[in-house]
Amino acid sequence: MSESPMLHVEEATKVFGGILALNRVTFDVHQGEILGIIGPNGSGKTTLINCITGFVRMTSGKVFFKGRDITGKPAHKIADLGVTRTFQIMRPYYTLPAYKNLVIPLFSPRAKRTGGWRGGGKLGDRDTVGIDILEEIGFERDSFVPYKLASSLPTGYLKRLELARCLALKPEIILCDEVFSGLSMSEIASMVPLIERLQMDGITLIMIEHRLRELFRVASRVMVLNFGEKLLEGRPEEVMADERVKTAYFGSEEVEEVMTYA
């Protein structure tokens, strides 16, 4: 893990019509780290990701990626730098086959500049590269699934498709908005090794999650948001033991259940 942060967020503040959604949130993420972000509904988690990735303009504050100020840049410019994100409500091109959803980001300036996914030199056939990526994240290559319309895919495949579209851009960091949400236990069991493999491949991850047991299997550090403010951050067991977290976020039974698992 590098000494200087890959991503530095400084006093991120966002006001929506007089409602303070984020209040001076500051944190760092280092290369190769998996940072979990937790908090109750409405605590500002998705707003924070939207601000970092350029989908929402902050009221005040700064975002730095690898020392470069990216505050206020449009989303496509931030993605072109290697900062990508998934969406809690999946946003595929529903009328296209799954693999064609990847051809579009493979035509992006970043994909052209970096030589395609996990490759150098010529980009090659984008259809084939798209199917390669889908196979890596759990689509069965020899089945008909990669060729199905995105509108016909179940939630588990759509979640993987979200990650695949990020990977098509050869990202340096992925911000995941509830990637485990809506999945069965067997789907989650197969998703966790995928997250771990992305980290081993050198990708940094920020993960918003309500599925705490699964998050704590992969995240080395957790930040808690509450009413738009950073409540605390630390190792999962430290966070769960903090009385402020128990009071502000969890019922006592849920804390005990998660801590027993941890």
Contents of the next structure:
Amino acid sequence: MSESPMLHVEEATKVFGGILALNRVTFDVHQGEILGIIGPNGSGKTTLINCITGFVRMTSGKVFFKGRDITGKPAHKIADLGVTRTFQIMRPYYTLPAYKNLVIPLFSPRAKRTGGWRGGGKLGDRDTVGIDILEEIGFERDSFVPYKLASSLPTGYLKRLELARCLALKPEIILCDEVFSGLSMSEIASMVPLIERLQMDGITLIMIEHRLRELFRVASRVMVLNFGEKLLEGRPEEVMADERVKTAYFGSEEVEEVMTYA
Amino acid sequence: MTTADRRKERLDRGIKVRSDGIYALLSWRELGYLVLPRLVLIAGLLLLPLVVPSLYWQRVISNVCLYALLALSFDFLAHYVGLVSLGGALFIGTGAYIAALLNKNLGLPLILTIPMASVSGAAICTLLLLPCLPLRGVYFAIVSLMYPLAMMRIIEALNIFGGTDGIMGIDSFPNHWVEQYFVLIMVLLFLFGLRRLVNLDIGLVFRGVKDNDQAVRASGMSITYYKAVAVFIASAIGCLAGACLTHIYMFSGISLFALDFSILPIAATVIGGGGTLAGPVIGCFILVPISELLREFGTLRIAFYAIILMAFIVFKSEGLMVYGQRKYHQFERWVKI
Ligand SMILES: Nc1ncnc2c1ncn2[C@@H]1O[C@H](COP(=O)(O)OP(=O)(O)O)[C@@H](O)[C@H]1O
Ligand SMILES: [Mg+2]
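Structure of the form predicted in complex with its partner chain, given the form predicted on its own:
Everything in the complex follows now, all chains and molecules, and the chain you saw is the first one.
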């Protein structure tokens, strides 16, 4: 950790019409790590991602990407730097087939700059590159799935499509907003290796999750938010053991589930 | 048999030519199936000036084409970019005044004034609309409607560009054949050009902006930039129509900022079928001649428009083109449930 962290968030604060959605949250993410973010519903997790990626203007605080101040930059400029995000409520282009969904990010300045998918060369036919990315992310290549309209895809594929949109930009970091939620156990089981592979490819990840068991398997550190405040941060097992986390999550099925497996 | 125990079944025709960009043509028959509608449209339009009886109706063809250009511009913005623009009158007026001034003051010939008015008019309209691009839906529509009204009053109040008298004595087209074939070819050019454009990669970005602008932002692209590019394209088409109009009538005045230019293209789009691009053109070929026939009724025409529009919205809200395409591409049959 000689250099500045990949992402440094300082005292991020967001007020929505009197509601303090985020209260002076400070944290770092380092190159290649997976930071988990957990917290009850309404604790400000999505707002935090929105603030970092420029979709929502922070009330106060600062965000640094690789030591560079990106606070207040427009969302597309931040994405152009390689700071990408998925949406909790999936946002595909419903009227386009899955692979055509990727033509749009592949048309972006960043994708044009970073060149062809998987190393060098000029970006070829964007349709082909799109299908390659979809295969990478778990769409069966020789099936009809990549060619189906996004409006007819089930949740599992839409979540993958969210990740695929980020990958098309050759991201430095992906901020995932609940990519596991709404998926069945077996779908999650097939997503986990995918996440691990992204990490192996050198992509840094921030993962908001309610699925604590799967999250704790991949995350190197976990941060807990509650009522917009950072409750604590630490290795998964430390976080699990914390009394306050148990209280904050009291009654939540996931925690009980994790506790029984822990 | 009552409708309760039967339903309409729709089957795609067993030809693979429509499999999204991949043309698997197996026979001349299939090729014919694919190109026939296009050929009929092109040939029909090009034959039109030859078969129309009087000079009066030949002028109507030119009018239809100018409205068709506006309708194309409206349909493109509304259904492929998500901007509902009532700026037709702004485009026409801007294009017309620029062409008129270039012709009258600088003595430039048609062959220069029309392209120059299209491009510089588009630049002006885009700059004017730039502040409104973040607005959505009906708000954009309202603001784009205010511009032509404001332009009219500004020209009137400042008494510039000939004030309320307008600019007269502008060069006309060499003859009515050149006039009609020029506007007809422009309609065909932009019809097929836009249909091509919306399926290119940049066209998908436009459609993405309509479908889901947040995802476009998340993909590292400025939605304002792409909206501006689309508005430039659409206003260039509108300004082209305006420039032609001013040369056809050898006149430019504040009446060219009239609301008709904003409203009729929308009506034509509803009738023809929004999002098909060809539909709005067909809609103009229906609406504009009807409006000519009803000319003696004066402003009562508006009532006829309203009735036609209402009938279409209630009974065939999909529009003629969508209906026609469905009939052409699919078999329909009643089946017992
Ligand atoms: N756009 C918004 N306008 C007003 N309030 C918002 C907005 N987005 C989020 N909030 C509020 O901010 C708080 C945090 O929400 P959110 O970040 O979505 O929580 P989480 O993702 O952790 O469930 C909630 O109280 C929510 O109602
Ligand atoms: Mg959330």
